[in-house]
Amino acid sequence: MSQNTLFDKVWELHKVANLPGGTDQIFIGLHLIHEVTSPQAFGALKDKNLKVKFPSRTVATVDHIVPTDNQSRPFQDNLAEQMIDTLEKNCFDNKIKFFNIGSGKQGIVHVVAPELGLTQPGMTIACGDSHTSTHGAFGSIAFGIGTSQVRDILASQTIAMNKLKVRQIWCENKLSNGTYAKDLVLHIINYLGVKAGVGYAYEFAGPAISALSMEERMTICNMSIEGGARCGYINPDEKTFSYIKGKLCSPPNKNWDKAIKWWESLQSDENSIYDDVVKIDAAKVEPTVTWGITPGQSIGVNQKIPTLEEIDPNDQFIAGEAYEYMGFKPGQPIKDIPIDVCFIGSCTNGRISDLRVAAQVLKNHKIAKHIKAFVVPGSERVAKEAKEEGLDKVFMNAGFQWREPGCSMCLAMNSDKLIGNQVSASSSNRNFKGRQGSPNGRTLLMSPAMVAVAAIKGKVTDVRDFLRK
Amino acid sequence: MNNQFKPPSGGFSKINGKCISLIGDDIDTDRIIPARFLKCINFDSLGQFVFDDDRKALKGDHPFDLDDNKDASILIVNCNFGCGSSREHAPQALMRWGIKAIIGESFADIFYSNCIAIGIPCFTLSKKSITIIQKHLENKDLFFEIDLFKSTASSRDLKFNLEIKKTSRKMFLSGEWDTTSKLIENNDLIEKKLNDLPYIKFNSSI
Ligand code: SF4
């Protein structure tokens, strides 16, 4: 049983009840919801005659079924419409908070919160969305729940769950050039497999986690549950108040002192105790891209697709799988694999730091001819500030396409979707069969510097090859 | 395909049905009712869709379309089912397309409680249980009788010790599955919690 560490003491200061039936009762700080989570949970509360408890602790925003080209209501698309009907509905209706198209404050929820400074050390957030372990970044306990658990918490603010364990992920070293958050947080769900985090939190740690960005951060927490962590955080320092500080809804400067001695008061103590502890070596993490169908099947750029017999007796069937849906064969390098479509954006790799970067390799370059290319901006703020930077005419003169902000070709509920077997690479985060629309489409996870590259050259390329040229 | 769909409610102690096999691991969410069925505000029409692309891939073939399985309710599966996103809609076509309990080598976390959530059961049991279940499937049907109270699902020729969180037993035998008005009742703590934290004082309301 862990004991002292930030997740523990976070758990405690939140815990409401021990329920009759062993599990607890945990008040949730910040609820945020979106378009596809909740209409049945509101639905649900009218129907057992019961009022929303804390309005003013519930939040939301649309990202899910938001057109990126042509926003204007009614949206062609009729469901989607009813949707963002209902939602719009729901938050008059309940007095709840909606960032709406327009706002300038619209966008995927996990980039909206940080950047409106909601999320923040210490707190329990959750979301009708498995990703909500993103805003871990900045020490909360954030984690996914259903609907069932969204209509519990708009009725009283807390759920009944299960304490975690806690898995400690120490990071050694540093990431070298050309490699990015994207690549160590592949690379470790890749060294532990994709179900090792079932009934833990993951606590990133260690000179490179500290020497990460806050952007960099959430980057890494954001895929912690394609590790089977429902929830990922990482201890808050002066960067998490930095990034915080002055945000539209970040304490006023007259509390300021108080909530920082606060929030340092939740680290994880220097002999905390550990679940269990794993180490890392940041420095030897490639350019990593996934081969499968699970965001665990990845290598390095340089690496041949594993055999069979060079795969664990546990994953030879799913291995099995990839081969057959994916095409690609086993010991065949994955560098050169032929790319048609390439999208930067999500919650993952959708912020200003991941257009920069990405922009930073296309610029004074074309994609290739047969590349389909675009980028999603995670929300509108994000597409502003790029916007005032020249990124997107960056972007568009490289041939990509500048859309409007959402999730968008993440999991293809609006229209922009993988055809036929086309393969994309692909800055957001899950790569299983048909997430990106297509049924026997394929998607190869990388960071937005190797999608970049991928779309100039039109393969698979080691984005560090490039920038030495 | 279950037409007539009643929703569970309260304790229940058994579960009598036919079992299902759905061999492979990692089977996510996305594959269980991929995301364009997601554009919907409620769950009603979902069962129909339950493996839509995997179903469609395997023209007829994939268990929920044979016609032997056309009535069962217990699903039998491997590792890490249910992993990906946290869409309760998954649980949702699964229960309304007739599954009323599941049986596997191992869950994940937000789909198990999604399901715990809405009334579906979830047991585990080693590799080497599971794989006799789906060998037997192969060219035999099989009825259990799960007995929540001894975790037990034994059918004529079969018998197995069913895993199953402590919290969740409890919950189904006593019907607290369905945790809203549980919650409520502890309405004094959570406003009492409310004014305790911290960061309610020292932010600025949103
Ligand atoms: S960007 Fe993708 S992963 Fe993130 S919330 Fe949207 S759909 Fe989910």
Contents of the next structure:
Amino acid sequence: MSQNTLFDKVWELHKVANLPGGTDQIFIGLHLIHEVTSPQAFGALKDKNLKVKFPSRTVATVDHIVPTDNQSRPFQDNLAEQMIDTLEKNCFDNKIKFFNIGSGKQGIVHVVAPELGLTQPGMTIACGDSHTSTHGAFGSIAFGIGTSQVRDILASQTIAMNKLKVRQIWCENKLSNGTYAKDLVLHIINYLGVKAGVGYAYEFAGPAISALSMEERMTICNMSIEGGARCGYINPDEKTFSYIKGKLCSPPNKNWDKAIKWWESLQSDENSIYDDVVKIDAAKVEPTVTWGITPGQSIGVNQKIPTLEEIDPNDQFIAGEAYEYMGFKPGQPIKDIPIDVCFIGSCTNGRISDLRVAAQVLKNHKIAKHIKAFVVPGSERVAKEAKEEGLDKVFMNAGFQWREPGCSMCLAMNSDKLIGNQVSASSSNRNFKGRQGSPNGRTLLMSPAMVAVAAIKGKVTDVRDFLRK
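Switching from the form predicted together with its partner chain: structure of the form predicted alone?
Excluded here are partners and other molecules; the one chain stands alone.
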């Protein structure tokens, strides 16, 4: 088993007890909740006449079901209104801090917590959402959990888990111009496979990772779950500390130096032992696009969709399913595939830096006439910053719709949905069947820059060719 990694250190610091069967009881330092996976958990507590153990360690926001076109209350969708109303009442009754719409702090839970300084190195973090792994970008150990575990944390502030193995993914060199964190993580998932991470925590390291901004690191860790890993993390460094400093919930100045000293002590040791080490050359990564129905079914923008013979025998069945569902042919180039809808947003790529990159591509251009395109900021703060910088006008002048913060078309639990078998160029994290609201809708995952250029050209396009002009 691994030794002296950040994961090992944080795990041991938060282990409350060894349970029968080899499971550990782990204390959760920060519990994030939203409107979808919490109602049943609160209901279970009420049925057992239990109270929330540590209300101050739970923080709530609303993101999944909120409409992005009109957020006036009551919502037009009765179910969505019931869900947010239930969350409001549960938070009020249990004295839980709730960042509601209009507070200036509402947004996608995995965008809001880091920008408020709630997410810090060395923490254990849990949320009833699979992409909680995002917070590992700060050197925390963050898990997505189910409703029963949401209940357990509310009642005891702990969960029962088996300790994970640790795989280090060492990324050599640096990404080239026109490639981004999204391309790197899609490349990694394709290289290792969507099941390779089962039973593992992924530690992302190396020069290419160190060169990334904190928001790019969040993109990497966000999608570690798509490679089968239970969590992904990056050791904290000066970029981490600089990002956290001065935020609403960050350590105060009088404790700042002490906090940094503590965080640095948690970094993986130079002599750390890993269960596995994988090396990736980031310089060889090109803009990457998914062609199938899993995030692992991706290729470089200038490559062709693989034939069945080129695919690992263990993956051939789902590849055949992907050919049929997507309507693409083996050997077909991914470039120039027509696009119908372009979506920029989500907990993967809905932060201010993502919007800046896309706006840079879109500036002084118009989207293709047949394209429906919209951009959804990840939080109210991101929306405010974007408006202050004039990014909203760049998007709207290009033909994009500017929306209010929320999860939107990433999982289409609101009115933002694909229609029929539309093809979407999406900056989100999953391309599963029906993921974006239509049972026949087709999703191509790519970076925000690639989504922007696809909107302009109306088809899959290499953003590097566009940037060179």
